[in-house]
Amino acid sequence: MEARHPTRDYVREEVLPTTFCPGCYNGIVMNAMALAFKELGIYDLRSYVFVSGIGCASWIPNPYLKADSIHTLHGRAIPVATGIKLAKPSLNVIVIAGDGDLASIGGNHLIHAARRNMDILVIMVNNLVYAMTRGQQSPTTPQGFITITTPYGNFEKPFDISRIIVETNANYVARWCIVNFPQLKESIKEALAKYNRGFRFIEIWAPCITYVVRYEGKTAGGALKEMSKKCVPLSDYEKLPMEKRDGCIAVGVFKKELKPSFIDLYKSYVEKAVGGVNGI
C-alpha cells in the first residue's frame, strides 16, 4: 500500500502542480506546516483563516491550502488578519508572507501588532529579495548581495526581523532556517497548541532559488549544505566571539511567553466600559 503524504490532506490537488519555481523551498514550508496538523491532530481546517498579501510566498495559503483564506493588497495582511480577529475571536488566524510584504511595505502593521500582541501567527518566508517582481533588493537582503537593483552589491544595512519582534510586546519569536524542517515543524506546532495567543512570529529564512540561489551560480541542494553550516542555534551563537559571527544566521526560538493577547484585554475593557455606562 502506498504511503499517503501528510501534505495530500491539507493540499488541493485541482490545483497541482504548484506555480513555485523548480527547486523553491515555499515545498518545504508547506510539508511542516502539514505534519505540524497533522501530529497536533488538527484534520479539519474549518476554525482557521489563512491571510497573505503579494508575493511568492503568499501564493502558499492561497490557492493550495485546504482552508478558508484571504488574498489581499501587498504589504495589508496584517491589518486584515487582525480585522478577522476581531470580528470572530473564535477563529485561528495565520498569516504567510514574505519579507517584501511584511517587512516593507507593511513593516508599520507588523511592529503595531506585535506591540499590541494580537492574536495571530505570523509566518515569514524570508527569500531575501522581492522575488515575485524579479529579485529587487528588500529590506532583509544581507549586505554584499548582488541583486538587479544592486548590481554592485547591497551596501545598506538590512533589518534583522525576529531581533526587532523580540523588542515588542509579542508572545511568541523563532527563526529558523529551511534546513532546519524539524524544529521549524516543531515551533509551528508550539505557536498552533502550546504558546497560542497573543501575537506569535515564525521567521523561515529560504533564499530565493531563481534570484539568489541561482543568481549567485548555485544550485538548490548546494545552497541547502551551505545554510547547514551557516544557521547556528542561538545558544551557539551567542558563543561565538564578534568577529565570527559575520555570515551566521541565529536560529531557534527568541522568545516565549503566555502574557494576557490583545483579544484578552480588549475584553476586559469592553466589561469594564459596559459597566461603566449601567452604573451610570
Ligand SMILES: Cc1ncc(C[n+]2csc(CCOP(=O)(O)OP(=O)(O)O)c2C)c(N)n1
Given for the second form:
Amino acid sequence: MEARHPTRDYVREEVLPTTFCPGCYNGIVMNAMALAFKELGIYDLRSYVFVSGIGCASWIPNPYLKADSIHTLHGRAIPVATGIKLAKPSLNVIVIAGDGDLASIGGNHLIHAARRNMDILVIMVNNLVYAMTRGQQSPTTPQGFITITTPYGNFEKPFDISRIIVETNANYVARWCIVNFPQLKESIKEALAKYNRGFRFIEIWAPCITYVVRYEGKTAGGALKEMSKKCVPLSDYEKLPMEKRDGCIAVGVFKKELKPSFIDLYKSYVEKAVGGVNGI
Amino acid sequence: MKERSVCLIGSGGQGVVFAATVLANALFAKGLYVAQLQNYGAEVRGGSVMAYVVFSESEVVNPFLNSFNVLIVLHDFNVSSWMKYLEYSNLVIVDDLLVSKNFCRAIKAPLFRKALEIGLAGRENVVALGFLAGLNVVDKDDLKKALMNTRDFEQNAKALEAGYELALQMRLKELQEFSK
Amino acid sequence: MRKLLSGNEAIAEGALAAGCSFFAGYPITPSSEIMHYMARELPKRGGVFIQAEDELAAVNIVIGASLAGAKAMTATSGPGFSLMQEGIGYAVMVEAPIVVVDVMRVGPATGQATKPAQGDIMQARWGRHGDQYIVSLAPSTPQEAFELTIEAFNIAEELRVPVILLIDEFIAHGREVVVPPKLVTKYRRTVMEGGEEPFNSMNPRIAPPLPELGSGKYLLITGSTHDGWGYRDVHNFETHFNLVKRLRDKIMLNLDRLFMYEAYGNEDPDVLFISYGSTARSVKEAVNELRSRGVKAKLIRLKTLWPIDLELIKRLGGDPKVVIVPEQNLGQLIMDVERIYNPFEYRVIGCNKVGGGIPIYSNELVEEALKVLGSGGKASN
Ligand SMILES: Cc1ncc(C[n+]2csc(CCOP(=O)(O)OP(=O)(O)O)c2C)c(N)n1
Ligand SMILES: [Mg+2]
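Switch over from the form predicted alone to the form predicted in complex with the ligand, please.
After this comes the whole thing, all chains and molecules, with the earlier chain placed first.
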C-alpha cells in the first residue's frame, strides 16, 4: 500500500501546493490539526466550519482544508464565527487567523468573545509580524525586533495574548511553540473533544519564516533549535527569577474549565424567562 | 372633523413626550388617525423638548406643522427655538410661573402651581392634559383610560382632574372657538 | 388590527412578520428602539438576539448568521453605519442576504445625534470601496416602514444582496397608525442542492442558490475575487470582471422589480417635485395646496433610493416648468435628477434644510414653487 501523508485526507488536493513560503510553519499547524482530527476519529469535517480573517494564517482553512470555510474581512473572523454558531449551534466553529488579525484589528472581538465564553475554538498563529503585508510590526512583535516598520528596533512592548485571555471568562487557553508538536496536537484534541464548550484559545508560536527567521539571517532548522531552548513549560517558567524570564516563552495549558458557555447561559436564561422555546 | 393639532413645549424631565404619548394613545383609542412627533436634544434632563399630536378622522397626509390649534408652553428654557410656533399657533397657553418671558396673545395658566397645590409638582404635564380636556380638545375619560397602564395612576388621575377643573374655572372664550 | 407605532417599532414588527430570526446590534440614537424590541421579542419566538461589542461586530455577526441560514438584520445610525460599510461590501461579495437599517440622523461625525436628516443616501449607495451594488429603500410613514421592511427581507433573500433600509428620525420616532397587512408574502432563499455553483448563475437576473453550511459540500466562501465555486482568484482579469459585472447585473437587470415609487398629482405638471422619506409628506401637502390654487403640480416619491429608474422618472414627470427636489441634506438626490434634465431647457432646484429637527414645511415649498413659476420657470437662456 502506498504510504499517504495523514494531512492529505483533510486538504483539497486540487489546490496544492500551498502558496506558503518554503519552510513556513503554517504547514506544521495544518499537520497538527489533521492529526488531531484523525486521532479523534473524525474522518470528515462536514460538521466543522472554519472561519478565518485576512493574512497568511487565514489561508490555512481557505482554500486548503476540505471543509466549509469562510474567509472573512481582516479582523472579523470572530464576529462571523459568532453569527454562524448562534444561528446554527450544531456546527463546530473554528477560527484560524494571525496575530495581526486577532490581536490588533480584531482585538476587540477577541476579548469580547472570550468574555462571553462564546462557543468557538480560536487558533491564533502568532508569527510575530504582519506577514502577508511584508513583515510589519504586529502587537506581538518582541521588543528590540527589527521589522520594516521598526527599522531601528521595536521599542513597543508586545501583548502576551494568552495571558490576556486567561484573565477573561474563557474556558480553555493554551500556548505552544511549533516545536511542541505532540503537545499542540493534544491541545487541539482537548479543545475539540473534552473541553468542547465555551471559548477556547490556542496560541501557536510560529515565527514567520520570511520576515522573522530569514530576516534575521537564520535558517528554518536553526530557528527551530533555538526555539526549543527558549520555550519553557509553564510550571518551570513560574519558578524562574524575573530577570531570566526575558526571552523565554512560557508554554502549556494555562487554563481548562467547563464553565457554562454563552449558549448554555442563553438557553437557561431564556428558558427561565419565556419558558422552553428558544432558538439556540 | 377637520385635522387638529396640539403641541407641548417644555424642558427635559417635565414629561412633555409622555404627555404627548398619552394624548396620542387616547385619540388613537377613539379610532382617529394620529401622528405624534417630537424634537429633543441628547440629554434626558434639561434641554428643550417639543412634542405634538396631529389627529383627524382621515389619514394625516403631512404631520410636519409649523402652527398648531393649541400650544402649551410649560417652561421657557430655550423657548426661542420655537418662536415661530408661538407666533403662528391659534391658542397659546403658557405656564404663569415657569414661563417668565412675555408673549403677546399668550394666555397664562397656573399649570405648575396647580400641580404644586395638589402636592404633585412635576406632574404639570398631566395637569396640562387635563387642561386640554377642559378645552374640549379631547375627552377626559379617554385620557383617563390612556393613563390606566401608567405608573402612579392615582396621582396622574388626580393631576388630570385638577387640570380639567382649572380650564373650566378659567372659562376661556377660546374654548368655545376651538370646539367649533 | 390597527396599532399606534413609531417607525422603529414598525420596522421591528415588520422584520418579525418577514421571518427575521436573528438580530445583532450596538446601541445608537435614534435606532436603538429597534434593538430594544428585538431583544425582548426574538428570544420568545425562537430567534436569537445579541448585543455586539461594536458595529463592526454587529454587521459581521449578522453576515455569519445569514450564511448559516438565518434571516438576519442589524440596525444603526450614521456613525455606526459608517463602521458597517466594509462589512456590507463583504456581504455584497459573498452574496449574503442581510438587512441593515440606517436611521438617518444629522452628521457628519456625531453631528446632532437626536435630530433627523437624509444625508446618508449616497453613502448607502456608494459607501464601500470597489464596484458594488446594493438595494436601498426609504419609507415615508411607519406603515410603509412595516411594509418595506418585509420587502427588504424578500429582496435580500431573493437576490442574495444586502438591503439597506433608510429611514429618517422623523419617521423612526414619530408614532402613527399602522395596519399590519393580513397576508405577508415571505420569500425564502433557494438553497444549493448540489451540482450548482454557489457563486455563479447562467441568468444574470437570478441569484445563485445559497450554499448551506454543514451539508457536506465543503464550501469555499471568500471576500476575495472568486470563481463560481468560491475558489479564490486574485490574478485573472476575467474572473474579477465577470464577478463584479454579475453582481451589478443582478441588481440593475431587476430594476423594474426593485424601483418602487408613488406618483401623485397632475399628469402633466408645471411643478414637479421629486422627494422621499419624511420630506415627501410635506411635499404632498404642497402639491395639494398648489393644485387648489390652480397650479398643475406633481410628486414623484421614491420608495427605492437605489437602484433608481431615471428614465421612468423622466417619463412620469412630463414637461415641467420647474423641478424641485426637497431633501433634508445639502443636495444629494438632486445630483441624479440633474442628469435627466437638460440644463438649457429645464430648471432643477433643490430645497434643502437640515439640522435642529426642523422639517421642510409645505408652505415653504409652495412659496418656492410660486416664486420660481413667477420668475418664468424654465431656463430662459
Ligand atoms: C482593513 C484592512 N486593513 C489592512 C489590510 C491589509 N492586511 C492584509 S493581511 C494583514 C496583516 C496580517 O497579519 P496577521 O494577521 O498577523 O497574519 P499573517 O499574515 O502574519 O499570518 C494586513 C494588515 C486589510 N486586508 N484590511
Ligand atoms: Mg502575523
